[in-house]
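Read the single chain below, which is given as structure tokens and is the form predicted on its own.
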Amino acid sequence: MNVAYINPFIAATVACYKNMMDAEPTQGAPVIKREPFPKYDISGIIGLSGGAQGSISLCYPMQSALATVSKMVGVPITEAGVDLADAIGEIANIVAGFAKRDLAGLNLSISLPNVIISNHVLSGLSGVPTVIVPFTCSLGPFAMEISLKTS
């Protein structure tokens, strides 16, 4: 996978917690899947259609989901339901159209978000490469997972 398509969603992760959560994520070192597969507690995905497919994933333990939800809406949100799984669902969907725009050449559709809440591992394209990249912040660890093959 090139990495000139991985940029753009990493830029947009980033901007997304700096304007909506007030945290300044950092990234880690990008990895390419492999077994022992992480598991998540709360993941929310968005497919990609186009000149390329594949999803990008937002990836949480639970209590990150909750820091960041909560700062999100500027409410305590103490508990995984409805309110949580929206915006989830909501900041991935951020994240997908602000890469969008900067890969404005692969001509990408994006899909409605869908958010899993339960302790699962996440499968990308079958033969296509999933990179992980670890982010860290005051709201608390979480991941994006991207599987993309351009046509």
The other form holds:
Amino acid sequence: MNVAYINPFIAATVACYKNMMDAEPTQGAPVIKREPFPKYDISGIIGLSGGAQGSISLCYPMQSALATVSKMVGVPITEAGVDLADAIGEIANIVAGFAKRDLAGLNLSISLPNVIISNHVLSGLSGVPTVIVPFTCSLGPFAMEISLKTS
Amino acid sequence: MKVLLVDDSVTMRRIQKTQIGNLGVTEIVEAGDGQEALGVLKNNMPVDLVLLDWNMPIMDGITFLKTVRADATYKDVKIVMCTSESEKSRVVEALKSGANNYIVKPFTPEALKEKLGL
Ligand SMILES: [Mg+2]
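Mind pulling up the form predicted in complex with the partner chain next to the form predicted on its own we just looked at?
Time for the whole complex; same chain goes first.
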């Protein structure tokens, strides 16, 4: 996986938080995902297809997700229900779509969001390394997982 | 002024509703996909402005846009795309298909105000 493909997703995440949450997440060093895999409480997942195949996920502990979405919609969201899932899915959609602008050469299409709520690990495409980018933020920590196969 | 919000994300419609409401718009109707939006548009005419997502289930935004632009009944309805689809080719396709303007998510309240001309 070409690391140059990761930067647009990082920039898109920062732009999303700035514009929609008025927050400035700080990116940690990207790492190749290895066992034991990190566990999350809620993840928004977007499938990528076209000139490359894979997925991009935004992954949260519950406290971070609730704080982030509450800030985004401007009212307190206190439970892990449909409102939370919808918002996390839309954040993933915004990040994936915005990153495409800097990846126009790949001619990517993005899927509708899928959201997982419950303590889970994510698995990427088999045979393709997944890169994890950790973020710290005033709204709580979260991570991005990217798995992208370019031919 | 009556505005139709079309987005599959309830969260996004909620944000748009708040921001457009803050700009003084009180008549707001909503739909979660293009198919539903065709019905909501028909039943709520005259609609002045449609804020339109691209990626939605059942019928996407570009199909809705082309369908509406093919019908003279709706020639005065202003349609502004509001989508995460950010490539230039997508913007060009939407404008060629009859969109009046294009907002890329993530947007600020200021950008929304400016692009909607409110
Ligand atoms: Mg959408």
